[in-house]
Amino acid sequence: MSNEKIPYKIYLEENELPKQWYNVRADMKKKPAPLLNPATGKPCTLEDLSHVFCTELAKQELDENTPYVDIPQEIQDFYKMFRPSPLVRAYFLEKKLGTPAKIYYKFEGNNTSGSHKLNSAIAQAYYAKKQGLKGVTTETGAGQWGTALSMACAYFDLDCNVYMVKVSYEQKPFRREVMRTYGANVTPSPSTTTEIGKKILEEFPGTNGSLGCAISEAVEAATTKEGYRYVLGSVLAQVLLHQSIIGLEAKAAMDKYNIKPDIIIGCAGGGSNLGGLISPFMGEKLRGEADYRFIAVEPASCPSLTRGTYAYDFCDTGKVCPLQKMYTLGSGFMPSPNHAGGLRYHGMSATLSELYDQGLMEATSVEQTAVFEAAEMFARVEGILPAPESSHAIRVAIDEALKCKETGEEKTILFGLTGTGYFDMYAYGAYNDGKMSDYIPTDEEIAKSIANLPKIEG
């Protein structure tokens, strides 16, 4: 098939769909540091995590040696409603840029949730139902995760309580209504409905909130209500495991046409879509079978990889979650209210942090006006209005393609288009009206937050 013209969209057949998730940690010689119990300072046990997460998900979180995990048939059946997602050759973008580079994107927005988040939401809801729980609690930034989880919970008839970052709650009212339509209860965070929320409001009056705040509230709500557990849309190893379906499909589609990407790019907030996209390719790199260049793209307003510190930190602002060794800006860091709500998290996945620390992947940060410039170009030539989060990857994919134009190199670029931006018109309006600004935290602001990291060796 290598001599055939590459189709505009490449779809896998039903019998080609992955039947297992891939756990990249199994191929890492140096594993990510373990989660620590905040009360004891010792590595979390299955019992520790089972108080917060569903037991099966806690097992997945702790399993760093099993390379492939069977996808339960009921989850496979649900996936068929929106998977496979297309691998798209961006012919029109290539023509617009006049680049010799070949650009592909894996489009995850072709479902009602509008993003890749449904890949893990349905898995986490499945395990909650299997355990006999009444419901789950969670946080959401831009709203894609909350939307996906509300859909998954409706499918399994589970109660769904979502704590939505306040600035996104106000900026994206229609995303909120989609969640409510699917039966979720949505609360702006920080709120006065939890003790941690009240404490955060006292410490940071008038705050726009953050994912760290919303996580704290969701964990408190889950651990104080019988029959409930907390589920998380990013950061955790279990989430990267479920999201590996993205990379597995992308790699299978590329292999079908003997395509090998040189550069793989993803936006990075907590790390779920980036980790999911790169996992099978990273596995090949770790095993010495192939080499790729991986680029994580984060907002300049919340640059955990590029300006953070690699250390143990709390995963949440309220300091009730386990401690994770990660690149972090400090759990008390309050990002500016930029429009990429799904990337407004103070830390990064432990798995991706370790890979980055080992020099196996790169990271860069971009300002939101440049991001929306790229989003607008992409929308005009490729016909999809991208989410602000996804547009970070688009920005760097364009930049890399323009470098190829300068050098004449015919590199193949793959990036993750994580979702659509049809609920982000407030942000597009601000850009189109020339009212969007770029806020970059100062070294002093970051240093002040970093100074409050917990004092833990390792």
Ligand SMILES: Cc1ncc(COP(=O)(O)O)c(C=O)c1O
Given for the second form:
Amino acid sequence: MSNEKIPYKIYLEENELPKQWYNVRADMKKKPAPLLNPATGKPCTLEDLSHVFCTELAKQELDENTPYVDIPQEIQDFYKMFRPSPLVRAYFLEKKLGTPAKIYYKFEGNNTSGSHKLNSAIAQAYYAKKQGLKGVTTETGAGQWGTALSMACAYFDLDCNVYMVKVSYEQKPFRREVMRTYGANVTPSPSTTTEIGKKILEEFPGTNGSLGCAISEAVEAATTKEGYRYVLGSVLAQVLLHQSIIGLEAKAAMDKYNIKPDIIIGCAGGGSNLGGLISPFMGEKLRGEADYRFIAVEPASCPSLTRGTYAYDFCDTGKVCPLQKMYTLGSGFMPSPNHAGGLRYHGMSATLSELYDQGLMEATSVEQTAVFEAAEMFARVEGILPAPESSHAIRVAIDEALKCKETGEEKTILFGLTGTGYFDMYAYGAYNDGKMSDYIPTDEEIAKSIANLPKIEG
Ligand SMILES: Cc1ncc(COP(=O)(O)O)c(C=O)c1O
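Switch from the form predicted alone to the form predicted together with the named molecule and print that structure.
Let's see the whole complex now, leading with the same chain.
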């Protein structure tokens, strides 16, 4: 099909919207390693996980064989407020770059929380409500997940307690206020409201916090209070399942116009948007029906796939969560606070880690200044002010399009534009003032953190 016939934005009709999520693990011959109970060292059972997570979500976590899961009607109804998200042909960016490549992006920032996180937040709040819980606890890094969860909890009238990484709490007061407006209680982490928070503060006085610390606090808060469970916005298989809505919609929109991407790119923090975007395409690759190149993009300051170790590790700094086999920098790794994005997690989704380990997906890391250069160009030509996290994917999409310019290849590139950057103006300010830097950890620092991995074979 010629370029002219492809609209600037491809939307799906209501009757074309996905009614089921897709679980990519079902098509993996070698499955991700099981989560382990930190107390026994044995694979987690439904009972183990149900102490921490809502029972239905714990079932989804353990189910590696069911390929399609019905999206409950109430979630489909909520999705209609902000879905389908548009698949945009980046004609203006292509022109600016002078590339023969065809660039598409799936824009997930068109809701008040500003990112893809709402896709899973509403699902998790729905299952918590259905179980009759009073509320949920969670952590948030850059703030998008906490905002999304606050919106979802307000919709289902659930109590929402958010532990927000201290540096973000201080740098992003407006995001905090959005959460509070939706009814959430927001606590800077580490805090003195939990035992683990007190311990972390004693060990690292003056720390700016990390996602790993905030997770430990949120888990403690959920498991010590009747009627509460913990919910997590990334990393887990259940979150990738909910986020598969991104890839399913993108694929349906592309199929409508006979477009087949050659390269699919996403930023990777814990891996949820990337996992969701690539899932249906990866399913085809796993079943031998089609081939694609998948690229995970991570920050050079927190390079879990590109410089981490594939091993069992704790998902949190306080070592209270199940152990997961993943590419990790060590649960004690404290990423540089001067990095703007919410990609500062020490590990990576077990599913993506396994796909990467099997050579089915590539990974690359990019430095912050180069990321903001890409963000600036994108904002000026495509009109959307991208989130710093999303801009990692923009950077690599631009680089791949520029390679096509050199070789003359007309490749089709799809990337995930996960959110908007309106609450990241300190970071944009640092970039505009020429004061942005990127701290890249040394091999010694990473080795020191890796030396503390739990000794588990797997
Ligand atoms: C806009 C945006 N994109 C991407 C991410 C990374 O998360 P994940 O790797 O789970 O998609 C975040 C995390 O906070 C985010 O806010």
